[in-house]
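This document opens with one chain alone, in structure tokens, the form predicted alone.
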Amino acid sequence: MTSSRLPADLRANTLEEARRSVGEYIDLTVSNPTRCGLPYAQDTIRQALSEPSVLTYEADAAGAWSARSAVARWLGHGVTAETIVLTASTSEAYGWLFKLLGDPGDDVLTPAPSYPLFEWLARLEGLRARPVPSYFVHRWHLDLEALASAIQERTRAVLVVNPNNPTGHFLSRAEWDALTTLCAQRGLALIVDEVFADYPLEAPPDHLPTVLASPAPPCPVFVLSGLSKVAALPQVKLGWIVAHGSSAEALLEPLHFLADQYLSVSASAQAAASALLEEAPAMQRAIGDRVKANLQALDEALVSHPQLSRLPVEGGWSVLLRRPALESDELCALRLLQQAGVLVQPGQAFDLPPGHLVLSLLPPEWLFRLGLERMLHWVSVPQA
């Protein structure tokens, strides 16, 4: 009785039933900022959606005027709120593009490592996301020449993630622009999710902070972020396109026309956006002050633990702990969750290789150290 693009299975997976029924635990997963302890401006934020204007309603298919030139301030690099389409999240504006770029049984090749969200993104719009592994040598790199060799007749659109979730892996300039040609060489759109990218923490040198500060490339490029990430308020579900260029723009009225079926942003989140988007400084700097000390515990604890090691983290709130491959990534994060009380995901959920696990570093700092200090001695142990 239901669509085919659905799971076959819904029923949770081994680790999280295990969650369920531990009891009480240390959470080193947590990625919601809410949850952390962060010092949010509580009484701006309750005024800016209390606005009077909330009580009335005008229907504008790319968002209000006003949130869309908030956000254009906010964005900087010329970009105007003429290219903006506002969204209600970033995953809704991944299943806008994808109407707006494939037809059914169409791809997008996706990037691997990442977040298990966008294999179910695509499929329910009737698309196939296709994963184009990553490699790692000193740090991640973009494999063009398997993102070449993966294009094919029905690939439409190449997503990255800049930077990535979970590796922090912000594009070079090299990569860009050799991405950029490919795509334009092959007929094809890029997506470039850029949520993290206000939290660069060991950013190499050539790194690029953001793809609108690059001149417009010769592909139709759309840039998504919102204030889930940019301002750590994911409950007030605003979120944003940016057409980068004048082949992107060119897709604008039909983006309008999708955009115009669904209206799907509240006017409380429209009318606070430029309020909002003006205490977003603060509330990065003290993610990045947490991310950074949590990172700094992290490396002087591993100091007495010779056999695991953690990879450069370029940007973002996580870190990929490497460890001896003995057992699984799932069953060793079961393990640490049965034994020492500590909750970590397996490597493998975010398709990385054996012997990883990725912690966040968004955890209060006490409470970090602590899980820390539980977990890292059983890491390396495997099951009897």
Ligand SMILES: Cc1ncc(COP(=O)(O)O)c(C=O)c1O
Given for the second form:
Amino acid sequence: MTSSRLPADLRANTLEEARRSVGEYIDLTVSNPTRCGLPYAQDTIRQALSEPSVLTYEADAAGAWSARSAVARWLGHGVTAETIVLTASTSEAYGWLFKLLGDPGDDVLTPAPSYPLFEWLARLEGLRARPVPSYFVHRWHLDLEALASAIQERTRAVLVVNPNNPTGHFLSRAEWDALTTLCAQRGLALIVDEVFADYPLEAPPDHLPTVLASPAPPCPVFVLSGLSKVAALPQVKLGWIVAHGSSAEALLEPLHFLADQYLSVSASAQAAASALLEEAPAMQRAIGDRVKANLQALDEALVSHPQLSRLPVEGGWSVLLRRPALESDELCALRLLQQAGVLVQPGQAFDLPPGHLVLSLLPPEWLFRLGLERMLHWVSVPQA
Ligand SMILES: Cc1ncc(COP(=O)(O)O)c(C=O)c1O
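Can I get the form predicted together with this ligand as well, since the one above is the form predicted alone?
Next comes the full complex, and the chain you just saw is listed first.
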């Protein structure tokens, strides 16, 4: 009865099944900031979401002008409200862009390792996500040669995440120039997911903090983000697409047509946008402090575990822990849950090569330290 775009097997994987059956555990995978004891401006948020204007409905395909203007002010770099289309989330923005750019059977090149949702977001629009692996030598690099040779007749767009999740890799200026030149030469659009751009940490000097700061690129570029990470408010459901450069702006009219079929952004999210964005810098500072403190706790703990190491965290909310791959990362994560009562993500969930676990840096510091204390010993002891 269902379309072949959906997964054939919807059963939970082994780790998820184990998680459901284990009673208590320390969650070092948490990516939901509202569950991490962060200092939200609760009264301001409640007030912002109950503005008097929520009582009237003004349909606008691209989103309320006031909300788009607030996002444009927040983004800076000369971004104007005219070039912004509001969505309910970044995930929805992907869906709209895939509908805009591709026909069923077309493909988009996606980064690997990365956020695991791209495959399904593409597939649900009838497109194929074709991962192109990045590689790590002292830092992460896009494999530009692999990217160029992966382009086929039905390729419509290239997707990059700046900084990537969970590797934290920020695009370098050289990568950006090569990427936009390649897309222009091959007639492709470039989708840049910048949901974590406000969270730089150990970024090298040549990193590109946001592609919006770059001069108008030679190919259509769509930049995505939203309140989910910018203001740590995933529940508000407000994301955006910025058409960056004149060749993306030329596609705004069909994008508006598409958005008009959904009109999915709520009046309350739009009315609250300006006030919520004013709170964003304070939340970003709180999260930045949290992430830094947890990373330092990890570095201190790793001194006693010389067989383990961590990769640099250029940006974002995660850290990659490197371990000797004596068993699969999934088995290791399963063992950590059962033996140490700590949940971590195996690297393979993000297409990482063997020998990586992914830890969230968002948990409260005391809980993160306790989780490390309980688990690190077991990471390097395959046989109990
Ligand atoms: C790289 C990346 N893009 C997009 C999203 C989804 O964001 P949203 O909540 O706005 O749909 C996530 C969620 O974690 C993410 O990691």
